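First, one chain by itself: the form predicted alone, in structure tokens.
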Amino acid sequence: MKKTLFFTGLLLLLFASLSLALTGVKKRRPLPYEYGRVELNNFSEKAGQIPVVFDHWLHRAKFTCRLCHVDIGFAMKAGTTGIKAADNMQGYYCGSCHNDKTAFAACTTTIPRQNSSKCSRCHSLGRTAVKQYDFRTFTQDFPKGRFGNGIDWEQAEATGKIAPIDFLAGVSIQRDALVVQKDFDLIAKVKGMPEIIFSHKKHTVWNGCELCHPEIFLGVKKGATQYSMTEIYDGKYCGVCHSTVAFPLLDCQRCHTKQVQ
């Protein structure tokens, strides 16, 4: 008796379960000022403070990954990276540039925090808050693309629409450019499916190498990291940036590009 009520248990829990995975709606896609926005609220509301909104579309505009994710030491996952006013006002984080001189200071200890509008800039949570840029202002003439932001950002750095900061002095060190890797294939599991091609150049434009070598791909050689679609939507490989800041993973053409014969 015991164990057919067990059975009969587990079989109702998979049908529920079967049903919400065929019954799932779909999410609400943001809205392209809203694609990439990151709160951060590690040590906000503790200080009295209401949570930070990052806006990446701007910053991206101005500033390759490889700057802020790489000299700067930005971790790639939101509320990782466990930024204090403190560190802003040494002049590391957000104040490597935020600091009054490159742009206005992140954090200072001059003004009233509750009442300064510069402060409000950045803590903006639930908040209208006065920004420098509007969004669709902005990117007005910039190349269209389909999701995320709806802005095609390679063909906005290719075109000379944006030209984005690579180097902050007494932050990021010179260094030898590295000889460009060559654009490579990856076959398609899904038979009929478009082959992928990878193109390095455009990567390194944005990322360098640092950025995706080791810690996000390991191998350097093709084909010595095994990777599935499921752990791309995961958020793991190429789902890092393709999930969250750089074009979704909806938009499936701009990497299955080349047709199989």
The other form holds:
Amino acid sequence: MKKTLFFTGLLLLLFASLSLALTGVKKRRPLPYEYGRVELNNFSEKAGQIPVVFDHWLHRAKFTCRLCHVDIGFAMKAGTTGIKAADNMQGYYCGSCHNDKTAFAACTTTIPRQNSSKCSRCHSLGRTAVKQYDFRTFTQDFPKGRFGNGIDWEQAEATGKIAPIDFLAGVSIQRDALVVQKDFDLIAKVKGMPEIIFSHKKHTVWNGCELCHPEIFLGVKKGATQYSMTEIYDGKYCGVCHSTVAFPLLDCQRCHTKQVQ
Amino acid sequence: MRRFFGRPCSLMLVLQFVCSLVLPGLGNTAFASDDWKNEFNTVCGQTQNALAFSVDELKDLIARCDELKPRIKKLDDSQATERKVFLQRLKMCRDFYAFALGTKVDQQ
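Got the form predicted alone; any chance of the form predicted together with its partner chain too?
Below is the whole assembly, all chains and molecules, this chain first.
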């Protein structure tokens, strides 16, 4: 009797631990061409269309972050811009470039619904769309990175593989060049962890000023914004970009670069 | 009537009269619509220099942003997207000037 009770208890414990272990959801790490991908479905399905799949890798190779997120007005959080087909047709948002001049036209009324091959270049969630640019071919000569897209985008620009555009006629404002900002150190909270050398220059060249301040970083004075790695992993501060589009947080040594004394 | 329009000079006079009535109005409309955009470009085209501006200059830029906001809000529904885009851009620009101003004041 005691043996039966013991084995029943053991079995129950085993089932309980198994069921607890299975409830955790392990997120699949995106493939290089999927990293930074955004699905847009504010209005697509309501309008009888398949949601849009936006590839960040291609757009970041051609344009600065600032151009799209400041001048064109795309919000930093996926799905919060609320783009409608009519907006694109009027030359805003995707339509700023996808106007049949700079790039193929987006959401034009001249494309009949039956000719869905044009629509499906963007409205392609769950389908194998025929894209003009193939990730592997496009990036084959690019300097390699360890995570994310597997591309070192900073080196790609430094070596002339990409030259992101920062001005769009009719959209951007003609302005003076930004004064080069000095890089600075950020002291890590954990003892023994190498300090961060923050490349203000690189960040301002790609982002300008108003993309990060004050929405993401409230203080300009060193140490004014206190944050932890937990918050960054939650998608705040550096994590706004470095867990979505820019090299991911797994790549510790890209930021924690200063030699420990 | 045929005789009247048959003469080139008379036709020119009629056209001139019509133009004098219609074109100034069109001109004003175009000017009014460009007016806020020019002001937006002037005000928000200086964010890259914000940290070099004085407190008074920054306060002036913020005030100009605040004056622009109701003008953009007034755009009619046919310009709803333009209104949405420019209000967002204006917000980013104004917030950055306010941020730069806060930094300047803290430094003093």
